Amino acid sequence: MDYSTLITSINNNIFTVVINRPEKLNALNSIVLSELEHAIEEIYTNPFIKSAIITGTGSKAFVAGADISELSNLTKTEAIKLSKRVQDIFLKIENSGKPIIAAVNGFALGGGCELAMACHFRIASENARFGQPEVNLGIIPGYGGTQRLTKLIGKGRAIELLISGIMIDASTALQYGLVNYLVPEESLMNKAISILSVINSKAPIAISQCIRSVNAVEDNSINGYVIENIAFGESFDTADRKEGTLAFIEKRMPKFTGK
């Protein structure tokens, strides 16, 4: 699919999605959100994609937030509808059985921070900045930010960031556990690709079941231990399990097929 606000590519089974609105610091408007939804669907359905990276064009911003010009005149009903729509898109990222990581290059503010947090984990360049500054506009995060920020960095720190609207730098984000790695700007994409290259060599079904089981920790409607128990059993009924154990016995690298 041809996109007007995204640049996408597939190399070595890694799908890269670059949000490309540099004149607006890659802010999320309705077009970006629609195209991002299509790109996520491609991750789900394209068998050549094993994992993905989401990043932004340039060195100033990952995504500097939502497009305020589109938010300024929303009614209560419209705001609730928009929030639900974007929450659903971000939940598709979070629940993808294929790993999706955020390569955060610059500002990840508001909706941009929420997008990064929806990914399975985050790598930040040294110039990255994170924050939920919505209180400065008299509103709150609506794309899952209050929930994911709390789960990632804890209640006290989350409330402080949410009600003060302050930004934190990349080293603080690393200290808080908001990001997994902090790297020089020029090494950001190489680090992301390096990690995913390792992940892509593992059994795809097992990867998906790991993500599913970890996500169950945060779902109060289900028992995570039950999910793990079922997924553990299901993994034994795969060709990849047979190949993995045989390769271990034969002292060779396994060749997983995702079956």
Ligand code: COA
Contents of the next structure:
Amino acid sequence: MDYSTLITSINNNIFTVVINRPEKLNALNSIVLSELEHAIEEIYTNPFIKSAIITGTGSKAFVAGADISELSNLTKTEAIKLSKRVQDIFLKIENSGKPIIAAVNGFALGGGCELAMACHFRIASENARFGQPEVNLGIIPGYGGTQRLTKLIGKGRAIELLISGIMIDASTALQYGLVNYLVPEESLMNKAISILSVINSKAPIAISQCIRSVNAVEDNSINGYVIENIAFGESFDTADRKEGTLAFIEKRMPKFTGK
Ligand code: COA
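Having seen the form predicted on its own, can you show the form predicted together with this ligand?
Complete assembly follows, chain above in first position.
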């Protein structure tokens, strides 16, 4: 599919989505959001895609936030509608059975930090900066940021970042557990690809059931142990389970088919 604000490619079953509005530091305007929604749909439906990386063009920004020029004229009703729409798009990332990771290459602010947090995990380059500066604009994060930041780094640190608007550097993000790895700028994509190459060699149904079970931790309406129990059963009802256990017994590498 051709996008005007995204550059996408598939290599070795890894789908790379590059947000490409460098002149506005890859800010999320309505076109980027619609195209991102399509790209996520591609991840869900394209059988050649096993996992995905979201990153931003250039070395300056991952995504510098929602497009402030589009926010400035919204009414309260429109703001609530926008927030719900983007919350739903980001929930689709979080609930994807195929892993989606963020390669954070510069500013990840506001909606950019929220996008990175919706991904299953994050890798940062040394020049990455994270923050929720909405308070500087007299607003609050509306794309899931208050919830995910608190879950990822804890209440005290989250409240401090949310109400001060300060940015943290990549090493602080690593210390806070916001990112899994901190790598030199030039190694960022290679690191993301090498981690996903390992993940892509595993059984896809088992991967999706792990993600489903972990996400259940955060859903107060369900018991995560019940979901894990069901997901465990789902993983047993697969050809890949037979292959994985047989390969171990036969002392060879498994060949998973996703069935
Ligand atoms: N929305 C719209 N445009 C944005 C943007 C955003 N979130 N972030 C950056 N831009 C635009 C700037 O307006 C500028 O455009 P212009 O050249 O047409 O004036 C361009 O991107 C470059 O940004 P600039 O501010 O000149 O770069 P900088 O290096 O001086 O500062 C930041 C970088 C990230 C610190 C600064 O751009 C910034 O604070 N951005 C807003 C971050 C924010 O509040 N995000 C949350 C939004 S809810």
